[in-house]
Amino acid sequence: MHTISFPKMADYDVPALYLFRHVTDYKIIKPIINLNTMETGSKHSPDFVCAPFKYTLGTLINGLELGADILIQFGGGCRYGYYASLQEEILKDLGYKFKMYNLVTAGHTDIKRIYKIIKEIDPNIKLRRLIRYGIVAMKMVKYMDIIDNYIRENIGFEVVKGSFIKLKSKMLCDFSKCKGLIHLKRLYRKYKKEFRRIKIDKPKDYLKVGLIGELYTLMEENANYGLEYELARHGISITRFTNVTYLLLKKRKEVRKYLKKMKNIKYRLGADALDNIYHTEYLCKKGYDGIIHIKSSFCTPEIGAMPIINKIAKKYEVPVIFFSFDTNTSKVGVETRIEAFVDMIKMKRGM
């Protein structure tokens, strides 16, 4: 029999797990990043290659090691959409014995092609039941990007400390397990009506911030040192456009929106450089108190966009600080620099 495994990129590891074991009998590894894995990652890395490839590649590593013999890796929309390739070059270097499937390419997919790949993965994959759990995975990931919304904004005001992630714990546990769409729905209500049981202390004058910057380094909480829980800890309110659900569901179209609105902008700058800098606009004109733009070493397009997100932040005298992340950057560092911005928005507020 045959084992999968693919990268981790935050939660949604839950859904694509889910998927894999309702239409397929092979056996699949959760893919997991800590120290080795990021060390791992760097050690057979290129030095200056962005920072997802480096965790991506870590984790396919640590997958084949358990036993895997199938890799299936996401491209994104720059350059990261042509790393499979190069992945599957230094795996097969290092002596590996696998066969590698790239779902997406330079951004570019379809259900078509898709389907063909994992018909060509598992032959005795039925139709009718990749649809049927392919719909509840595609659920599972818009509940949980609704809810960790609700976490976001308001995780930094909990009466009892880490209320939020345990009962998030217990609500992956929970969608992991669903028999089907309609025990995930139930599951959802549920959960949504628990989370706000949750005691918050919420003052009305409350800070917010809006987090934008390049899609991996954002959503995984390993690539940006636990960035979110840390500003949370000095009671910010946070806001956060990029999930799953906006890249599969509204990227295309939204861009194309930004595009006939933005005065300055004509054309597309690559990956999500165009939509922090959208974002950018709408978070000053909607009066947040500051902006915190990420992403990993080395990514072309978030450097092409960095000069105006500056530019317009300057315009409406909001506060905007950028964060470079790398597997060696310092913990105590990102700790450091958040604190001494929140401090500054704090004195720009008069609080």
The other form holds:
Amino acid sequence: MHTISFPKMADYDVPALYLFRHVTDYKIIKPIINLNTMETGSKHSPDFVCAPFKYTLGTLINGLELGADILIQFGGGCRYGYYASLQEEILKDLGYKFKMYNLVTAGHTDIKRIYKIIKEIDPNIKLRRLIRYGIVAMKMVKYMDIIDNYIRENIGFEVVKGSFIKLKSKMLCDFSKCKGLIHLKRLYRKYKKEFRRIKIDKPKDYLKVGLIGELYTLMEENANYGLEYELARHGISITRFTNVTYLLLKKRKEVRKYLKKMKNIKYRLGADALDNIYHTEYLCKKGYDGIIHIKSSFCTPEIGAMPIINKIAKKYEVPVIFFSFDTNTSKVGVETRIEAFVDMIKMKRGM
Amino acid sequence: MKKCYLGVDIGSISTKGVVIDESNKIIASEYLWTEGNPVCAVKRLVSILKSQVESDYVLKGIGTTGSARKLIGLMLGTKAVKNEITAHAVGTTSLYPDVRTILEIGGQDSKIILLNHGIITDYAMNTLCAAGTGAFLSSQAKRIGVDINEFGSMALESNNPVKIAARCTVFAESDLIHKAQSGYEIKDIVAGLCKSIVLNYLNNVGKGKKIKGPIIFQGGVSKNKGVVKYFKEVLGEDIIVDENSHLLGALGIAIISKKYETDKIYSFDVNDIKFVTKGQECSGCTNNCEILKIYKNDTLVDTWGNRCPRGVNN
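Return the form predicted in complex with its partner chain of this protein as a structure block, the form predicted alone having already been given.
Let us now look at the entire complex, which starts with that chain.
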């Protein structure tokens, strides 16, 4: 009998746990991020590595402490692609006994390879069950992303504070207990209606801000110090493109389209840099009031994209600010900058 | 009865306060060190300001800004709590309506604000490191044994500033030690430090920003003549330093507090308010939020740092 642990990103541990629970008998540890995981993570990380490394390492150590002996990690299209191997070495040096599997290498999701690895993790996994619950988990991700987009656009205008968050946690709880695809679809429809029923007070000329940047810091609210809620507190509608649905399903096609449309850019610049540049232009053309770019410190692809983003935003005269997060950025700094940013876009609108 | 408004700017190093009348004229001002205790500093500040204001004024508004704005806003019982960037912009444009660029270097942070017709169009703040701020200057002044107040005039005497790395405080410091140990004159080193502040500021905070005149330089470091000289030299433009350049944030928040004016009359007597902050780690869920509880006269007035509805509220 083995125990599995994996890193946390946003609420996507819900579909991941759902999938694991239905295909294998192994024990699974729910990943968490809190002050302690961050501390242990950065203690054992190289100094100049980006924050997602520290967060995921902290979560994995927490899993190992709770008895995990199988770790699952995912690689990205930047240097995050090497993180699984590096973390494996660090954890082995710390004396833990475990096996580590990297499901996604260099940003490529190769289904055959993933199946092979999953078979290696637990030979008893049945392909039929894997496909069946894999589809449910993917659908769950998609529904979560659609609902999240709706929340992001409207949470700033809720009449009763906290009603969106409350309903969302109820929804995730129900999702994790769903019986199958049909049940999930029914739940989704039910919650979609309920979300639309939440009273919002949205003025006609509300402020719109677009969020772009590095994926982990964008999605994991612990890593960006609740920046989205901070913006919502000021009554702002938020648009964000990056989520798991986009990264897994849409990105490959979209990037080709971006390359065709952006005449000045000939190659992809690594990770999500090209996407962010394209989205900057899109947001500017759509008349957004401001753009916020988030990254963890030392994120190389985004550093390459920043001057281009700056230039495009200058051309359309849309204000843009850049946030760099590491493990020790205090929340106060974020609050101050957001507040000033909101004051600025309000002043510009003459509000 | 004449109306007056109090603006308090509580920075990491110094606490600034002004009292203005209805036409935004400063009728009282004070500048003192925070010394790591904002509550105590504000108590001293307000009682000094009280002695400067004539007794026929009534206090109709209070505003707070700076890094301790939230805490002091609670203590003084006001809703006019705003960030430093807006406060500085409002304060500066009230004196110089056509300003285009505000350079601000304070104790722990530095910022640049670009304006067009009195409207903020862009701003930036230093993010990760304290290089090129007042704290760096004062710690290096201590290292070479120069009083920080004489720093500026000493830098002006030098014609040959030494080169000091402008990227990062750690590099700057080892450069500085090296230069000092190889026998450079103190005034040249001081001048080099002032120049490195300017270069660091322009490389970090001012990166990619179009700096247009009129330029106003403010914050504590603007009192340093050496830094002003090198800003002029590097930018090739005239730099305006107001005589109240260290007070403009406080002035701005005092002006902003007018918007929040109600029938309420505030009091200058804050000395007997008992104000305590207690930290606690919440164990309600796996987030383990660090929760701050603020007590005013032994009653709980606010809790901060909570990220979920379950937090410790009692």
